[in-house]
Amino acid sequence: MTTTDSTVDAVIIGGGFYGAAIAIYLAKQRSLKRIVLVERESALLTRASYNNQARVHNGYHYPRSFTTAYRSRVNLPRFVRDWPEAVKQDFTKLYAIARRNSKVTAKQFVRFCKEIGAKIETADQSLRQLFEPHLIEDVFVVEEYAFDSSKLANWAETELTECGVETRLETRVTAISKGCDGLKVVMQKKDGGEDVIVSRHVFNCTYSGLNQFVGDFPGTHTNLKHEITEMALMQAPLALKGLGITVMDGPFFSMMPFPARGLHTLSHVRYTPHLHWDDQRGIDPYQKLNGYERATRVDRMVRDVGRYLPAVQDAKYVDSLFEIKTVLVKNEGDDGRPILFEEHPELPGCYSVLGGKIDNIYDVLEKLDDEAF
């Protein structure tokens, strides 16, 4: 049975930490009176913005990519000033460079830190000896955060509700055309039914879903890519225990906080994605990912970061993380993580968006900020 609903304001499709906080700032910014936020899911913030590394940038993670580092060097006081009850900053932050097949030296990365402001000092030796030393050229403590998904979707139930937003769960948009009154938004219920809302603006934040509907969708113009990766969560042995470790650039693998969970996750350039492939209208990548079988690769992780660091081999595996990655294929290089944000014009009112950082957010409302609603 399919119903229609008025015609509201704006509907929000997805309720990940971009659609919700899209939703809030439209009615707390904007003034917007009737939004709907639809989510697939049974709950809030449990796809990306969950199964990820938690990790609130400050810019260190992309020499290759000038861009971004400034942008998250922007970007993490802003986040830390706004969700502080959500950002865990109780532990040390380690930047190891690698001796061999590194893309970077330890003195680019230092003058690297130095061009866009972020801090960095080398680290003691009590820090430097858990690392293998001919495999490490040097080791720095950085300031770089982690955040906790569950506090952030805690957030996220409360502000909707005081906002007055209607957030519609285990619920699929399926088209999205144009109507005489709005945009005409076709969304699928758990028990089958069908309901129409007519909105007059529709923000499509459902990151690796954002090209999978129908009607007069024409997908966005920016090209697509991706993977299923893992991240393992590991017990952290005691010497590992308050930091958080990346080596980078070229042999890189994390080793961070993952306080939702009070674990680690333990990611690796080579094993944390399974499988990749470009996007494609048809071809959902959740249904890919349903159907893959969840072998998970944490041996072959721990074996080869153990030869950088030894205590990791003292860790213990707990579960693995398995999602969707998506990014924008034209950052490949680089390692990039601009943000997609696309007004489609076959569909007025019709804006599409992705981020691949949470901080990210923040570049999302600026370009909101522009826009007239």
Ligand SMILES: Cc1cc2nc3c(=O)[nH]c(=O)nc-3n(C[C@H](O)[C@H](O)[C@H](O)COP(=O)(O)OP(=O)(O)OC[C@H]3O[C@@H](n4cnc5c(N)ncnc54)[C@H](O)[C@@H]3O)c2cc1C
Second form
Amino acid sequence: MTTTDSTVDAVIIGGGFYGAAIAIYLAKQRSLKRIVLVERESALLTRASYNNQARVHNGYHYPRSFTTAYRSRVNLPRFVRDWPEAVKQDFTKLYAIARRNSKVTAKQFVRFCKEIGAKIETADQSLRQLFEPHLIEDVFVVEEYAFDSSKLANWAETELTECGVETRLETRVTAISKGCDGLKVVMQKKDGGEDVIVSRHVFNCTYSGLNQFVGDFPGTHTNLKHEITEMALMQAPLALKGLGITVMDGPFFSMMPFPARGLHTLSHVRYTPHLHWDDQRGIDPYQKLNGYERATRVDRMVRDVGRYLPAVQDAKYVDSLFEIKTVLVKNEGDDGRPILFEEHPELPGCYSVLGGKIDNIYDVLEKLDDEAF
Ligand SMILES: Cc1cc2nc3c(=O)[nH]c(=O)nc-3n(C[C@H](O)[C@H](O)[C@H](O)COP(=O)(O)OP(=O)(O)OC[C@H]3O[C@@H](n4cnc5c(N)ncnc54)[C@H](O)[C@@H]3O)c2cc1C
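The block above covers the form predicted alone; next, return the form predicted in complex with the ligand.
So here's everything in the complex, that chain up top.
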């Protein structure tokens, strides 16, 4: 049975970090009163906002995309200021440059860091000796942090409640259409029943699900690509415990603290992406992941990483985080992570938003500042 139960000031689809932060912004900064946040899972921030590498970017990762590097430099201090509880800073962050197959040399990397104003120091011998010198050209200590996604989830829950945002969990939006009094958002509840909410403002913050609506929703202009990704959760051996390590810039790896579990994620450019496809309406990435076998590739990751960083062989595998990673097709080559922010002219008042990385929230909020509500 379908019930049209309300007209509200804004509907946010997707209760990840972006949907939650936008709902809170609309309530606090734009004084919208009746806001509904709809999330298909049974809790907030359980998808990409939890299943990620937890890196608060500071530019180092993007030597091939100056804009993304520069925006990261601008956004990191703001993120640390706004979510101090969720940011882990008490570890040493190393970037190492591989001798072969790297798209940057150590010299180029140093020059790039100077260009973006990011701190970089040559690592001392006790850190350098962790790496195999035949394969690693140089090792640097940099300033980069990790975020605790469970603390971000706690923040979202508390703030949404305080702002009076109505959160509907286990509810999936299926269609967005034009109506006489605003946009009609059709949603399916866990019990199979349908609700319709009418609103003049709809924010589609569904990350991998951005184009999976029927009705009048036209789809995003920007083309998307999805990957099924695996990050292995590891108990780091003593030698690597207080460290975060990234080897640049090619088919290499990262071992980053994952504060939400007190473990490290191990990811590898070659083995983390299991499967990829171009975004297409009707191929629901969440369903695709549900049907995926999820056979871990941790052995292959450890084998290759161990050539560069022998101590990883003493790490203990605990679990894997499988998730869909959604990126803009236009950034496949340079690895850049700009935001997607589109208002759909066919559905005035309906916006699609994809952040690309956590700290891009400021780029999205700046766009929203320019909109009249
Ligand atoms: C493997 C991986 C590693 C990453 N590493 C980093 C990193 O180190 N640093 C960084 O800054 N960023 C990283 N990212 C990117 C970062 O995770 C995302 O940019 C960010 O989490 C996106 O937030 P979101 O709210 O848009 O997405 P999500 O958290 O996925 O939220 C979208 C929500 O929408 C819900 N939803 C979808 N469809 C519907 C529907 N029809 N109805 C209702 N609800 C729906 C989903 O259930 C989900 O909860 C990584 C991502 C991945 C996948």
